[in-house]
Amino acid sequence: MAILMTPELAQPDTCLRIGDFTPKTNLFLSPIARFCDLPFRLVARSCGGIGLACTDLLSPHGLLKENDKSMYLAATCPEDEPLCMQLFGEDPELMAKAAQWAEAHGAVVIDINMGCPADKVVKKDGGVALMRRPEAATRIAQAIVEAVKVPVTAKMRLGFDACQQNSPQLARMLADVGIQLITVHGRTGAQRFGGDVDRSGIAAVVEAVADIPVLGNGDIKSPQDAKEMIDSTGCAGVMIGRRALSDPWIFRDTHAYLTTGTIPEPPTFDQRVELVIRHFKLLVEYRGPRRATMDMRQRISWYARMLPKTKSLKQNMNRIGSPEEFYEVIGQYRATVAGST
C-alpha cells in the first residue's frame, strides 16, 4: 500500500524531556475524545513526526474492571510506541490504581485530564471541573506520582470559565508534587472550542513553571501556527488535535518546518485515499466489520476536508453497511476524481 512515510529519527532532535523520557520530537497527538483510538494512532504515526501519542480519555472504573469499552480505548501494540494513557476522574486512590494498570500495560507517560469540558465528565467532577478545586486536583496528581515510576503529566485549560482562570497557580501546585509536564489548551472550559485561543494565557503558565516543560494546544492548523505558538508563548512544544483528524501529515510537515524551515510537498490525492483505506482496514481488524463501517461514516467527514469533490463521497459513505460497500464507494469516488482531472 503506497502511503507517504517519514522515517523516524534515530536520535531525538529536541531538548524536551518528560522526567526520564525524551520524545523524538516536540509534537504530540492530543487525546481526542471519541477519535484517538488505536487504528487512528497507527494511521497518524505512519505519516511521521509524532513524538508522543495519547489514548482517548480512560475511565479508572473501566480500566480496573477491564470492561470492553475501556479495553478497546486502551488497546495498543508495538507499532503504537511511545504511548501516553490519559485518565480522568476525581478519586485519588482509584486514579492511582488505574495509573498502575496503565503503567503495567504499556504507558510510558500517564496524563491526568483536567481540561475536558464535556458535561458527562464535568458532572462527575472530572476534566475541567478539577480546575475549580485545585487542592483536590493536586491530591490526585500526588497520588498518581507516588504510585507509578513513569512520568506523570497533566492537561488543562486556562480555567473553568472567564472568572476562574487559575492555570498558572494550578500548574505550579502540580509541578510542586511531581508533575513533569503541563499541556495548556488556550481556552476556558466554558468556551469549549469557541472563540480564539489566548496564547498569553499559555505564556503565563510557561512563566509559572519554568522548571518543567509546557505544551501549547488549540487552533494549530498549520506548521506556521505551531511555530507562532512556540515563539509567542515560550512553550517547549505543541499538542495537535482536531487538525490531525483531517490531515495526519501535519506532524510531518510541522516537524520539517520547525527543524529546517521548509515544508514537504503535500501528499497526493492517491496517498490521501490510500490512508483512508488503511484506516478502514485497521478499524476492521480491531473493531470488526460492523463497527468499522459505522466508525468510517464519522471519520470520512474529517478526511473529506482535505479531499476534492466529496459531496457524493460523504453521502454514499453515510449509507455503507459492510466492508464491501466501503470499497465500492471509495473505488467509485477515486475513479470519478481521476476521470475528471
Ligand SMILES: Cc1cc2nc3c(=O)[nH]c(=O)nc-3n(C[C@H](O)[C@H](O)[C@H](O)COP(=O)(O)O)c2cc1C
Second form
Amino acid sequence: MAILMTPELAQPDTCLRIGDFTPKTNLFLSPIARFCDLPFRLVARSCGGIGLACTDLLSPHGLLKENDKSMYLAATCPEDEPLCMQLFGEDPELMAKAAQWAEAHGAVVIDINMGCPADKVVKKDGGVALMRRPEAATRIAQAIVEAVKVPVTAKMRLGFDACQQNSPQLARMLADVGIQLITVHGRTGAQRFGGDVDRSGIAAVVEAVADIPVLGNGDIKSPQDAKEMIDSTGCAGVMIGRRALSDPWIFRDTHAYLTTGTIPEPPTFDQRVELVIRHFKLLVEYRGPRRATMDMRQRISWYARMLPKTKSLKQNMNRIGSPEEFYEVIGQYRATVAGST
Ligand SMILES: Cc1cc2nc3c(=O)[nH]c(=O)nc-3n(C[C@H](O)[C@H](O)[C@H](O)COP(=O)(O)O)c2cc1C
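Form predicted alone done, so how does the form predicted together with the named molecule look?
Once more the chain from above appears, this time first in line as the rest of the complex follows.
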C-alpha cells in the first residue's frame, strides 16, 4: 500500500499519490449524479487543472447487467483519462464484481460511495447509511481492495447525522484494509447540503489517517476557498463539485493559484458561450439530439451563473425542443449581449 502526501503545496503536481497512481494535480472533479457524465467530464477536462474526474455513482447491478443507463453513465474514452468510477451499494460480493467490471472498462481508481444521503440509496443501506455500519462498510472496502489491482478510495461525510460523527474512526478502519484515499464532504448526511462545512471535522480525518491522503470537499467556490480548505485542514487536495458546473475553469484557476499564487485571466464571454456550445455538441454525440436538448435545459441555469444578462436565455432555453432551437437561442443570446456591450 502506497501513499503519501507532504505538506509542501508549492509542488502540488507531485505531492499526492493514490497507490501507484499519481494524478497531475491535487484537484478532483466530484461525482454529481445526472451531471458528471462523459460530455461534461470532457468539457471540464478541456479547461485544465483536473487531476482526476469521477463518474456519477454507479449501480453494481446496472454495471454487471450492462443496462443502458449504467452503460451511459460509465461510458468513457481516451480523452477522459484518468477516470475514477464510483460504486454504491451494500453487498460486498456484488460491489467487488462491479469493481472488477469498472477496472476492466477504464477506471484507474475505484471509489466507494459512503456519503449519498438520497432516500432511495439510504433505504437500501448504501451511501451514507454505510457510515452507521462501519464494520459492513469495511467489509465492502476489503472485498473490493482484494478484487482489483487499481487503488480503491472512499468518499464519505462527517457522519450519518450530528450524533453519529464517526468519520475519523471509519476512515481509519478503511485505511487499515487498504483504502488509499478518503474524501470527506464536511457535512453530515442529515445536513444534506444545508449549514456550513465543518473544516475541523475534515481535519480530524486527516489526523486519523496520516498515512493516506485526504481530500477536503464542500462549498469550494474559488481558488482561495481551496487554499483555505488545504491550509486549515491539512488535507492533500480538494474535490470540487457544484462550482464546476457553472465554472469548469475553477480547476485551472485553483491549480495556478496553489502553484504560483496568481489566478489567470477569466475566460471571455465568447469562450464561455463556446464552451456551452461544445458541451451541447458532445451531448448530441453521446446522448442523441432529443436527450441532449432536455439535458441542456437543466444545465443552462448552472452556466448562466457565470454569464451576463441571462434572464431571457434561461427562459428561452427552457423551451427548446430540438438542436436547431438550441442554436437559435444561443445565437440570439450571443448577438444580444455582444450588441449591448
Ligand atoms: C445533484 C448532486 C448530485 C450528487 N451526486 C453525487 C454522487 O453521485 N456521488 C457522490 O459521492 N456525491 C454526490 N454528490 C455530492 C458531491 O460530490 C459533493 O460532495 C457535494 O456537492 C459537496 O461539494 P461541492 O460543494 O463542491 O458541490 C452530489 C451532489 C449534488 C448537488
